[in-house]
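Just the one chain here, the form predicted alone, laid out as structure tokens.
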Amino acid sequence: MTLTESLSLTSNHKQDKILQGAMQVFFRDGYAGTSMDRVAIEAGVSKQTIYSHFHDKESLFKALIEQITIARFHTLFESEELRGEPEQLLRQLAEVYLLKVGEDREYLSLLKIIIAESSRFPEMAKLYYQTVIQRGRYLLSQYFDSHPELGIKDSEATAHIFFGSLVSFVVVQEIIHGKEIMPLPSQNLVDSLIHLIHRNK
């Protein structure tokens, strides 16, 4: 291993430590309550080390969003277009999203912060939207446009309804405790969404 490769591995390891520490602080104290000092203590590194990797708290949180979200949805959004039979593809998208989000405590903790503090930090909420929802809606609307047999008049609105329903389901059932009051099996939602979109085929 060359010196350059060794330094790169060390740098990546430190960055991972920083992100792990930041995740603990953000989840415990919220965005507003998080400071670089607290992250440094949690990560076991100096504050200067954090600043050598991240310019400020916003860029640190952005990196955390990307780490938590992109890795989970990489298999869905890795290509420039979605492929497959409509019913099978829609079911896969819905089930993977609900599995990756609805049953992921780490992801749900991130979503809670974004919802709770979006009014004070709108850029943070916009970043989440661009990272996950916008990308998914764009790819799905393109897919609908390439399948005229589905009879979809407004592909972008339909894609928004699809992903919006999934996000709403997770928020209602998992974050505001809807499953304790009026539980709804995720499979029922998935079946209904597919029926609404696929019925004209």
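So that was the form predicted alone. Now I'd like the form predicted in complex with the DNA, please.
Just the single chain follows, nothing else.
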């Protein structure tokens, strides 16, 4: 669920417009590079309207990041455990991630700003870690544990390798502009990843 979808479920119209505008500007220009004037223009409200909803720039930023993180990933908390045959499930998991996330500018921008502002806003980084990374890794490690035929010794570490490879691929290709220099086909990564984990088939 994107922020827009999440907001349209609520009723506070002006506050939603502010958060929408704030997302555009913060994600484009970073925290320090964002001015409240631009947020006001982007959101289509006056600057004072922002300050009547949020105490200051910092509060606005924190509220925005929290809302996006939770809106997009609270489903992870409620998701069932993973099921299905390993080769097929792992392949689908990797492909969906690379396709969906690699083209999702909102997700990529969130990831980028979490890293960029991890010193100024360590709580935001920790929230992201607990809501997305830790939970995702745990779900996959549970799956590995329930499939001993894969011969995986350390399911948590292997789950990190799985997601870490995917995330770093997307970061390199889409954020560090690797794609524009020498695109590495994502299918090759998926095949090699499945091959490594599912070797003894």
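Rigid core here is just the name for the largest C-alpha set that superposes within 1.5 Å across the two forms. Residue numbers count along the first chain shown, from 1. This is a predicted model, so every value here is computed, not measured.
- Core-superposed comparison between the two forms: CA of Leu139 displaced by less than 2 Å.
- In a rigid-core overlay of the protein, Leu166 has its C-alpha displaced by under 2 Å between the two forms.
- Fitting the two forms on the rigid core leaves the C-alpha of Leu193 displaced by under 2 angstroms between the two forms.
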